[in-house]
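Presented below, as C-alpha cells, is a lone chain in the form predicted on its own.
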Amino acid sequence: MTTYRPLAKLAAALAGAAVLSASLSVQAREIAVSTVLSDAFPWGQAAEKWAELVEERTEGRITMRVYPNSQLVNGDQTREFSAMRSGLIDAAVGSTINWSPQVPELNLFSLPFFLPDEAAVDAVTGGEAGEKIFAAIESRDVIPLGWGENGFRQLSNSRGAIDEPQDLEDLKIRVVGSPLFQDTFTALGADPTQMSWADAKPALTTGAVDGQENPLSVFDVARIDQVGQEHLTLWNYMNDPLIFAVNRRVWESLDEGDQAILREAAVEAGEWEMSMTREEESERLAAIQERGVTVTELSDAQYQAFVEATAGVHDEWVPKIGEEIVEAARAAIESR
C-alpha cells in the first residue's frame, strides 16, 4: 500500500494548488473606469493616477482599467452617469457638467459667473454645499469618493476679440448637452450649438461653429488654435469640478478595507491632479499666446457686464438646483 503514497501526496498537492489558484482568481477584480479625455489631459491623468494607487495598495488584487474618450458610452459623454448608475459602467472620473442632466444639483458649478476664483471652488466643494451634492449623487445609486478639477472654462472664437456681451451676438458657440449652457449663451445673444467633443473640432475646422468654451488645458493640449480659434477671452464664467465615483453595487461588493483604499486613492489622485492643473495654468497660457492667439482679459467693469447679462439665468436655475445648496455655496464663498 505504501507504494501509492507519493502519488497520493502529489494528487493532494495539485488539489491544494487548484484551490489556492481558484481562491486567488476569485479575489482578483477588474473595475472599468470611464473618462471623457485621455491621459494627454489632466482629466485622464487623474483617472490613471487613481488606478495606479489602487493597484499598488491592493497589491494587484484590484485593477482599475481606464477607458478614455467616452468609449463605454459610444462617445456620448452625457450618458456616462446614467450608464454608471445602471451598472453598465463600474466607475468614472466624470465632469459635473456631463452628469448634471441626471443630477440637477451639479448645475451649481455651471451657474454663470457664480464662482469667482479657485478659493471659492475649494470652499464650496469642501463645505456644506459639497456634502449636499455628494448626498444627491449617492441617492442615485452612485457613490462619490473625491473631487478633481477640469478648471475654469474660457471662451474662444474665430471672429474677433470678445470683451462685452454684444460681441457674442449671433455667434455659433459649441456647448455640451446641458440646458443651462443653452440658456447662458442665449442670454448673451449667441447661438449655442450642442454637440459632443468628438464632433466639435471638425465643426470648428469647417466653420460650422464659430467658437467654443473649455479650460486652458483642453485648449492647449487639443491645439484648438489650429482649427481657427485665434481669439481667447479669459472670463472664468464657470468651473468644472471632476468627481471620482463608483456604481453602488460595485461599491457594496467590496469589503470595508478595499472601500477605504478606493476612497483614499480617489482623494489623493484628485488633490494631485488639482494641484498640477492649477500650477500649469500660467505656463499653458504663455504657450497659447506664443502660438499667436490673441488673449483678452476682462476688466472688473467688463466682467460685471457679463454678470448682469446673465442674471436672469440665475433666477431661472437656482430653484432647479435647490435653494439650500445655492445658499450654502454662497455662504462658503463669502467666508473664504
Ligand code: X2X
Given for the second form:
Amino acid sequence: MTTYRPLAKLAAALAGAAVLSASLSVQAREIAVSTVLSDAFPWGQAAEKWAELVEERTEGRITMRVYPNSQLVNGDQTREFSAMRSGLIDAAVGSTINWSPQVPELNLFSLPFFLPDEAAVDAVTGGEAGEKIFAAIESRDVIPLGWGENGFRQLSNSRGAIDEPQDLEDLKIRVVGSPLFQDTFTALGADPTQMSWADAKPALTTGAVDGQENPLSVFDVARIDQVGQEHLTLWNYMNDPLIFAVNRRVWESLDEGDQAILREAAVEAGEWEMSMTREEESERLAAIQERGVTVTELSDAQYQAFVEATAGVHDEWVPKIGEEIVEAARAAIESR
Ligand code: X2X
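Which structure goes with the form predicted in complex with the named molecule, now that we have seen the form predicted on its own?
Following is the full complex, with the preceding chain placed first.
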C-alpha cells in the first residue's frame, strides 16, 4: 500500500493545481463605477442595479463595484468625467451637469426653462439630439451606454417663498461647479456660489448659503428641510439626466458578448430607475410638505417672468452647446 502513497500525493497535488487554475481563469474582472450619490438615493440605486444585472448575466465574470460620494475623485464631482476619460476610473453613472465642464454639449439639459416636462426629456434623449450628445461623449474616449435621471431641479431657500425673480435678489445660492449655473443665477439677481455636493449641506447648515437647487428625491433623502430650507419652489427649470458610461480602453478590453451585456444592463437599469424616480415624485412632495416645508407653485405668468429673466443665458450658451443639437432638441420637444 505504501507504494501508492507518493502517487496519491501527486494526484492530490495535481487536483489542487487544477482547481486553482480553474478558479484563476474564472476570477471576476472588477470594474470600478463612480457615482456622486449613494444607494440611499435613486441615482446610487441605478448604479447598483447595473452592477447586479451585469454580475448575474456574466455569471460573476464581471463585478462592477460602485464607489459613491465622488470618493474616486476626492469629492470633486466635476472631475469625474476627466478621471474616467484618462482611465483613473473605469466607469460611472454620472450627471450631465457634472460632466458639462468637459463636454459642453451636455449643457443642453441645463439651459434654463428649456425642457418643460418628462415627455420633452424623453423626446430629447431618445432622439437625434440624444444621439449627437452620445457622439460628443464618445469623441472624448468615453463610451455612453444608457440614460437615467436625477430629475427636474427645484429651488429651496431659508428666507422666504420665491415666486418671482425679484425674490432671488442677493440670495446666496449653492450651485454645482458648472459655469452655466453661475450665469443663470446671476441673471436672476442671486449671488451664486459654486461648491461640491459634499460641501453643500454644511454650507446650508451654517447659513453660509441661503438656498440650493436639487431634485425632490435629493431634497427628501438628504433631509434638506433639516438644515433650514423651509421654502421650496417647484419651477422645473431644468432636468438632470444621468448617463451610464465606460472608459474606452476598458470597453475595448471586453469581448462583444460582454459589451452587449453591459449596454443592455445599463439601458434596463436606467429605465427602471427613471420610472421609479418619476412615480415617487408625488409621495416625496407630500412627505416634504408634511415636514413643514412651504411649497410654492408658479402661475403661467410667474413662470414666464423667470423665462424672460434668463433668456440671455440661452443667447450666451446655445453657440457653446452647438446650434445643431439645440435645434434637434427643439424639434423633438415640439413634436412630442
Ligand atoms: O451636486 C448636486 O447638486 C447633485 C448631487 O445633484 C449633482 O451631482 C448634480
